[in-house]
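One chain comes next, on its own, written as structure tokens: the form predicted alone.
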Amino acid sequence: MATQLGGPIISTAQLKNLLFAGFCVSLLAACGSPQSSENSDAGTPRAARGEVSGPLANAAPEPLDVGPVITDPVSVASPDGRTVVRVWSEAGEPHYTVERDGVSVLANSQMGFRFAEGPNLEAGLVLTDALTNSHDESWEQPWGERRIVRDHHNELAATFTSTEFEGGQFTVRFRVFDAGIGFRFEVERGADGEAPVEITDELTEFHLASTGEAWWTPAHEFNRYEYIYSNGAVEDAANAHTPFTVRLEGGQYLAIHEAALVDYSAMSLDQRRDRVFEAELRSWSDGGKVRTTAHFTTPWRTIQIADDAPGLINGTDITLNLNEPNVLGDVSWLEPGNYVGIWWGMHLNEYTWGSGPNHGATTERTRDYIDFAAENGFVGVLVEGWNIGWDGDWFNNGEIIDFTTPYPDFDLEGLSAYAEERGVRLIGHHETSAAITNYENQMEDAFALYERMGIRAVKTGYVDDAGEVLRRDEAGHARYEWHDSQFMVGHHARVAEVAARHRVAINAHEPIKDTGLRRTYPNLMTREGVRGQEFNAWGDPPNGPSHTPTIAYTRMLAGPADFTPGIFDLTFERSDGRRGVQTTLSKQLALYVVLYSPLQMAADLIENYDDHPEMFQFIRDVPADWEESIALQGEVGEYVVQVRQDRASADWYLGAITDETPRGLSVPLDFLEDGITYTAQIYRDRADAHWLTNPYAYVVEEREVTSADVMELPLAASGGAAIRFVAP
């Protein structure tokens, strides 16, 4: 039952006196009142920092009578009582803090909004209502890291009302889980809820209570999310994409992200002052941030909190729980699984996407891949470069791409029928070159074609520099948007809806980041949004040994990633002479367990799997849909031990990877069911393995184990171990 919280109610006259006193204090501070400590302006009212709109010299407006006001902070705790959020108004500005076990995690952080026209919602706001609630239920994923997800949280809905203009208020709704918090804003700016407004700034702050170590990729850069992670002091992160992962000096682990990104701009984190990050919304081509109506709701801002690094991985259900349930109805047509594809050969320059003598997407080659997939239990074959539009400079000529017409040497209809005969499906490909209007004009026909061909999944692509997404306005003029702008958020939603009508799943590359919308649209199965395997073919530099042990605690917190593991030719020649794939072969296997995707690629040329058939067996066996997933051990950027239980059997799988540091791990097997003896099929590094000098040194062995055993795992430099625990 909802309950009003808060301290004693004050009168309107008292309220006026308090507001006037707060204004005077703010004015004195803005005029140079001394600060007593380093960074003492962080978390103080914006009026005191000279950040309010309009001249401070103007007299304060007569405040409105908004009725009873809550003057004391209100709070809500997580179900286990360890995490506490406090909310209050100070000098007319809303604030919140977060504590864990009585220790400050987020210090005094402010909230509010600025708009292109009319009054803002940043000052003159008082706390007028506070309602609490509790929620505990479980729901089932149609596919995912785990079948059953528990949503257990306590909620606080705190309403701040403007004393400066009628009808101005927002409710900040906090949901506090054992693994962290989510909060969003439900805004009313005036009585006319349909009146158009443009947000120019969301003032949400995340004021880290202490310094610490951070891992991030830069926002506002040309290569979207596809960067090697930076690692340094928190203060070194200027403008960072989310998830933004931090280990505070007190040992707490945080990951700041967002959930349910719908009809809004994506958020990055702009460090305005040391440890004070503000939500930075990606802009439209005309500079505005979000176009909406006067009554709007933001995405959820999320803060995972954990005692150790694996706790971050185990706490990602927060993101899913903050999204709306499935709106598609029956999704039994979705088919998770492992696939192969005509893809890696183009990155190695052995084939071409465009037509010609080295064209990759030929009928003959595709039939070979279909045969290979059928013989080895793969669900599909991805074919890139099958349709008209790849010839010439496809990167810059996205408006000539045709999504329904194949090249003459690719028999789409015949190959679809052949794949069906072999129990396999083609996986479609839509590379848009970020020419969005051209794609949306053809999208209905393109997905209808795939539905007729029995194609149940498509890889979409948006290759172009960030900020160069081509949109044609109503007059046909070119407008260039960011990949993570409100426009592209809406575009990806439209793709999901059209694809779902035709029973097609999406694997988006160069996408908007994952914010858990796969719960609402389960056909949003996976995406890129990470510096994936293809950079090992030509990237400068290739991904180093610490890359995947880093993204397990950063990018993967957002959701599934099509990283494309499974390269067996580890020593191919790059043009710069460097080793491209900087892992052992055992680590390539372990990535299938560590880096989750419901559509998981065996990325190498199919002929390369013939060289190590005993290692290829693990890829043939490992599923892509799980009953349960648990991160057991690890540290950000160093190593990960991940276990998952097959949804279709009682078997468990383990993946362990390390950075350039060899290490020996002792892993208790208490995740296995008691009283059962499992056969452990082990694929691991040999004692002399090393990613640079001896990447193919591996051991394949079996032993009997129970839940009482401890597995000793020696990992080579940039090595790994992959284990299947077969239940009787």
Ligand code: NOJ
The other form holds:
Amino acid sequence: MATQLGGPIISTAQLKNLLFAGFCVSLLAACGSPQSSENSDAGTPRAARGEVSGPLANAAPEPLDVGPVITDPVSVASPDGRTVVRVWSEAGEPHYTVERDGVSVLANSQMGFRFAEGPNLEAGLVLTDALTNSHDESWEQPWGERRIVRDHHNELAATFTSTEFEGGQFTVRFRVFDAGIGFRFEVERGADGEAPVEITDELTEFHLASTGEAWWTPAHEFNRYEYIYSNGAVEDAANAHTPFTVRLEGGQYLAIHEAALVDYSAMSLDQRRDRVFEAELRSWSDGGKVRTTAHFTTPWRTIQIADDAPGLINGTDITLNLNEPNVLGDVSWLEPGNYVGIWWGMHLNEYTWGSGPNHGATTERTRDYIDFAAENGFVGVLVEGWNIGWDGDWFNNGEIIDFTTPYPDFDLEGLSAYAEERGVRLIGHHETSAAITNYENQMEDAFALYERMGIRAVKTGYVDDAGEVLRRDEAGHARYEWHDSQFMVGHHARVAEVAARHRVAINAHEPIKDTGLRRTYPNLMTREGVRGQEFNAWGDPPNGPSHTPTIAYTRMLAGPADFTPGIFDLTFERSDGRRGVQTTLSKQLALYVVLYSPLQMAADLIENYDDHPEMFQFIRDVPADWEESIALQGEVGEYVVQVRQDRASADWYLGAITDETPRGLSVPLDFLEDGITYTAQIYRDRADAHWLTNPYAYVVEEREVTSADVMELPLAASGGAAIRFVAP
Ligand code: NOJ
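For comparison with the form predicted alone, provide the form predicted together with this ligand.
Next comes the full complex, this chain leading.
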């Protein structure tokens, strides 16, 4: 039930005094501002910093009579009482703070909007309404890291009304969970809700209360989200994509991200002053940030808060909870599972995507892959380079790609029929080379074709530099957009809708980042948006030992990733002579449990699995759909111990990975059901294993265990362990 929050209420006449007679100091005192900023003026109103243009900076117009005003901060706490959000207006500027266990984690952080035309919602805003609510409900995922998700939060909806113009207001709706907070803005910029507006700046700040250590990838760079994570002082992160992971000086772990990115542009974080990050919205080719109407709702801005690094992994449900429920209805046709594909060979330069003597996607090779998949329990076979358009410079010639015509040496119909006969499915591939209009013109036919072929999943691709996404405007002129722009957010929604109508799931590469939309569109199953395995074939540099123990606490907080683990030939020759896959073989197996994806690839050439059949058994067994998932131990960039329970049986699986540092981990098995003896099938590094000198040194062994046992796990340098706990 909603509750009205109180606090001193003042009249408009009193408000005028506060706003215009030395307003800053008076209002801070009157409002009992929860904290001031110690070492910068970041927490002080922009007006006082001389940053405000318009009425407040110049002449003081008569403020409008907006009725009663709440002058004290209003607050809401998480269900466990540990996290408290406070909201108030300070000299006409809305602010919020966040505390955990009485300690500030986010200091005074501003909120507001600027627009291309007409008045802004930035100054002259007073708190006029505050409602609280509570919610506790569980819901079921069609597939996922866990079947049942609990949505338990307290809510505060605080309305700020403009004293500068009629009909200007926004409600900031905070949802406070034990694992963090989400807030979004429900904005009214004038009475005519349909009037077009263009947002030029969202002023939302995330003002970290103390310094700390951060892990991030840079925003605005050509390679989109595909970077090795930087790690350093918070103050060094100039522009960062989200999820942005931080360990504050006081030990609290935070991850700033967003949820339900719909019809808006993606947010990155721009550090304006030390520790003051402002929401930076990706722009359109013509400069505006978001094109919307005067009454609009933003995505949720989220801040996960945890006591330790695994707590971040265990707290990601808040992103799903802030998304709308499934709109697709029956999605029982979605098939999570492991797949193989004609893929790595192109990255190794052994095959080509385009036609010619080394063409990868031949009928014969695809039949071999189908046979292999059928014999080893894979659900699908991905085939890249099957369609006309790859010859020549496919990176830059996206407009000639044909999404319905196979190369002559690829018998799409015959292979689909053969796959069906063998109980597997082809996985489709749409590489658009980021030529969006060309793709959208063919999309309907392309998905209809795949539906006829019995294909249930398509990997899409948007290869091109950031800012080079080709859109043709109404006049046919080329416009170049960003991969994380509002235009591309809309494009991905259109793809989800068309694909769903044809019962196809999407695995997007070079995607927009994940913000939990898989709850609403369960066919958005997985995506890239990470520096994946392919960089180990040709990237400069290849992914180092700490890469995967870092992405577990950063990129993976956003949602599933098609990282494509499972390379068994770890010592193939790269053109630069370096070791490409910088892990032991055991670590490759552990990645199946650590890096969640409902469509999980066994990425190597199928013939390479013959060399280590006893290790390959783990990939044959490991599921891609889980009843429950728990991160048990770890530290960002160093190591992770993750366990998951199979959705289709009572078995549990464990994956543990480490960076360059060898570790001896002791893992209590208390996640197993009491009173049951499980057979632990263990795949681990041998004592002499090392990613560089001895990556194939492994042990496969079996042991009986119960929940009372503690498993000792020796991990080599960049090593790992994978365990299946078979229930009787
Ligand atoms: C980049 C993708 O990440 C990769 O998986 C794919 O093979 C190529 N593009 C070609 O589409």
